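First, one chain by itself: the form predicted on its own, in structure tokens.
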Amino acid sequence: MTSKPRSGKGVDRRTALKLAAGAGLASAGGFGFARPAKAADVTLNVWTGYPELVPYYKAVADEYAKTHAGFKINLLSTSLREHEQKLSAAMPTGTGPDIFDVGANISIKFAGANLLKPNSAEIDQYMKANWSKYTIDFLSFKGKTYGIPLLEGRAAMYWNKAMFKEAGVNGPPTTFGELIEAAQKIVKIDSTGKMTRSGISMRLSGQGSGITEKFRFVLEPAGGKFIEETKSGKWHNGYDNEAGRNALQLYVDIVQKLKVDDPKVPHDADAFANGTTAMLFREAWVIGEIQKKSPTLDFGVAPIPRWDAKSPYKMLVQPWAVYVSGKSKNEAASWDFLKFLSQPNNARLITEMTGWGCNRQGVDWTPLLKKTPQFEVFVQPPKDVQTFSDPVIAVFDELESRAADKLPGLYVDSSLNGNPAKVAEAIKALAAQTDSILKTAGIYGTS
């Protein structure tokens, strides 16, 4: 899961407490676990790679401390990449935090090195009673669960209602064909040939795995997969096929043939909030950005379109968990706090305060949806939406990052414009790189 931009995402303490009060923090006084509280007179060190979670952790800790005198947390927040590096250095030496959040691609490395303990029978039962099997399976390693689910990244399509109305387009597109048709009606080019408003903002540049992640927003609806698992537990690329070629062709066409997006125009959440693009594929946190930067923007959020009318809707879902270090000296207190942190009201609070989704069962989303209905597709997606997620293998970030080094160049490569043979050649080369990395990792196979 790629993080949102860091600038300007902080929420001050007053705002945090106001949000907490409005959303209704789970009451520590009413938190009735059978065993006595064990976190009193304890200070827990908590590390996060998401600075926007800091006000949330503080608000929940303040509530928990009301019934656990002497309880405190020390928070360390850094960028996601720095967070992962600090954890990787500190965990083996026992100098890391008591509690930390991190992606499954990192946590399985810690589990494999015995730096994380499998969940106790009590925590395992707690997870299985309150989260979907999908989430449980995602956070399992060799048949055992690790950590407690904290949040989820879910991708959907933002659309500007005013621009659609101006162009005479009724409602959000439901297929990629409709999306292209709408984008062509909405895009604006000035007299010099310069694009002043894009029809859709695709991820055309940048660094890191996020470029490939956004490519998968198109690849999966087209019927492909970045990598596929075999019956024997091995992996191979899943896009050296018609779906992969179609997905790359769509990007090339959007930039070069149809000219509804351009690498030179503003992109991503800022572009959508500022009204310089009509559509964007992104996670729920963009809602908070819009509320802050452009509170009067008239927009909707819908599933990312189907490839065609016969295809399913596909949504990337990325569970993210919080863990107790296997070397923590405050293990019991840490787990007690995490169980409080993950109560239904606190689970809703994380979406309201940060925009990140949550898959905790038993959450009453009514207050949030009444206030901000655009969250609905994220917290209560339509039943005909099929989800997919990141494979939990240690090399997945490398696979995406290496593909991301090449994709932006392909999108603007003029030799691919109107040349299906060159598109097929480019996909084959990219897929060969993916398989090569899998072979080096010893997990490549086709059967």
Contents of the next structure:
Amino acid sequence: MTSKPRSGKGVDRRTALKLAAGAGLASAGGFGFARPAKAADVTLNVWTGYPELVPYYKAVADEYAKTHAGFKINLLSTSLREHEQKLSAAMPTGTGPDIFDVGANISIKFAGANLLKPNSAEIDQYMKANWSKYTIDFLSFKGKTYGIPLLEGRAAMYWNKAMFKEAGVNGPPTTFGELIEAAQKIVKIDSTGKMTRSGISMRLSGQGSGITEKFRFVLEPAGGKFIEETKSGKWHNGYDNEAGRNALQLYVDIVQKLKVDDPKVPHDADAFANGTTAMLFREAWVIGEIQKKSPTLDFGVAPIPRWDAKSPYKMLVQPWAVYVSGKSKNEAASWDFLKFLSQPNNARLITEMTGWGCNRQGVDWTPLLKKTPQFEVFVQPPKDVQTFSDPVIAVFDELESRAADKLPGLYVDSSLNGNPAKVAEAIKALAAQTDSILKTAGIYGTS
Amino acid sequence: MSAPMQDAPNSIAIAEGRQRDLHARLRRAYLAWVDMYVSRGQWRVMTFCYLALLPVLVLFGYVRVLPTINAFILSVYKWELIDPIRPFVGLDNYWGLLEDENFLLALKNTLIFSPSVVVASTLLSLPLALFLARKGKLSVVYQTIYFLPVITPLVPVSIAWKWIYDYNYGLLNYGLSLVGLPAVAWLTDADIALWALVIMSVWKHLGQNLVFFLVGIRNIPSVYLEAAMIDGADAWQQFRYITLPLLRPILLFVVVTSTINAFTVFTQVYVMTLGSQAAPGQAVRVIALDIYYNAFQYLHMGYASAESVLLFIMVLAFTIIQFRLARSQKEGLDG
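Alright, leaving the form predicted on its own aside, put up the form predicted together with its partner chain.
All chains and molecules follow, beginning with the one already shown.
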């Protein structure tokens, strides 16, 4: 096989190279300058600790890109704890994202280390015009606001209407006394003594701050606080008292004396969706889970009961914000996208798509409530419900996690069953640990 | 006085002669060594080997040795990861650990977990290896079955075991129910959870030890065993006086690597404590898990580094003890 000789009309190699070089220069010098890159030609790195928010971020980014050609986001989602760890390692080295969502107990550390910039006057004004003072205060550090609120965790009580009807119990319990009574009627135990359906699903096992968070669902209605702030801005435990003892006693009774829950049976959202428990204290995202896993489940959502008829309803509210890294190279574009993300329509979208609540004012919830009335307690809670939140201090996660190390052991400790003195002793030891961590952090005080 | 004066040149000559002799002997020894060990060709081979190893050694130094040295340095500082200020605190982190009930509990659990896994996985794998060393038709199949857990990634394996241990739907309790035994709360019962982890870890490492023992057994020259058989030794005597002594280096290797693995156990503990239907954290808290929480959850990097240094010292001490014991036994046999 021989190649054909080239015709004399073709260009030689040198000419071809000259042409290519000329074309390159022309495109760089001529066309390049003639069409400067648009401000919207930007790709933002977004990190989230809630994988269920990924479709939401993508949907909003797609919408934003319609008016900002060339806009893209790179999303990285991991579990919440891994997300916090990645951020903590990446932010000081400047290898973090442009935008990230995180709890205030982490963002306060970044703010303290100058890794986050306080909001500009414009963003500050935007926040104050569209969110409650409660949320603004929650996201403030040393008098300055940081980030834009994204979502809100609010805890309420899920109850299975069919099981209540079957047991002859009317409506959701409004006090813990009623709750116990209902749970005792609903719980099912087979002939071998094995629990096949729990009356209520408390958080009894595993590890991590969530265990203490659920303990606070009982502690706060009982009149206690996990930690209390003093007038001088110091902190100390708020549960080495009657409320703390009552809360622990209730847990011990539920597991050991009344036997309406058991660490061995299925728990949490899965258990509620699968009909193996009648009641559960959880946030709004469980509605989305139920719709996915058990769309025909007949359930209601009500405020977590009062301690007694004279006590107030208490609801844990955890505002969650989205931030622009202090080291972002796309700061202006990031803030612009965040403002778009928090528009009323997109704010409602987060609840519709993920089940997480949003706390922006001026959102019309009617279409959502028409479709899923169970959201009402979360988006428009009754006026007699008092809210409480996580103190914004850097060691709060450690305080909760350390207490969570011990609580599951106490719930099943048989020496605490019917023994108020032992319960008091256990609460005292737990509270001493809380105070000790506060002392190490240099923020302990009683006055 | 004259005699010494006359003796002096002789003494010097003798000394010089001895020195020459020594130099000559050293030179001969050096040349012999060069001839024997480092011929020109071998120099080239050695140079090539070290140059080829250099990138790996540099990488190993960068990702392994440097961080280890750094951990020693960090252990005397109070460093909170995000906080740019790192005050020097001397041995405060170490004193703090001695009073930290979480660390003491983790130490206790680790000291229960590690020997249990090492002893069980060694004692189970050795007879299995002896059995599988015989050339049977199914030997390779069994070896593959036992080795499968070793090559399966630990995270999915741990999740699978979490289901196996499930009180209500787990395979293990189903098996117990078939023989009329009551269900066991493998993970949620604080008294049992650590032992559940021991069982799972033994299952995971059994195949690896088995392969090491198989290699050792198959390398024992058959003439020893044949001679023993001719001398009338029974199977136990052959194992006790021939196989076991010749397996000692492999046994030491297995025990040392199993000890290091067991002391640094993390993944299965972490996975099995996640979620609401998991083992209570305190029941299975081991040192590596405690280090992880201190470092990456609470961001106490200095404190976690001190904990890592203590773990390093412990593993090193156990390894040295095992080497010493093995050596003293060998000397006992040789002597």
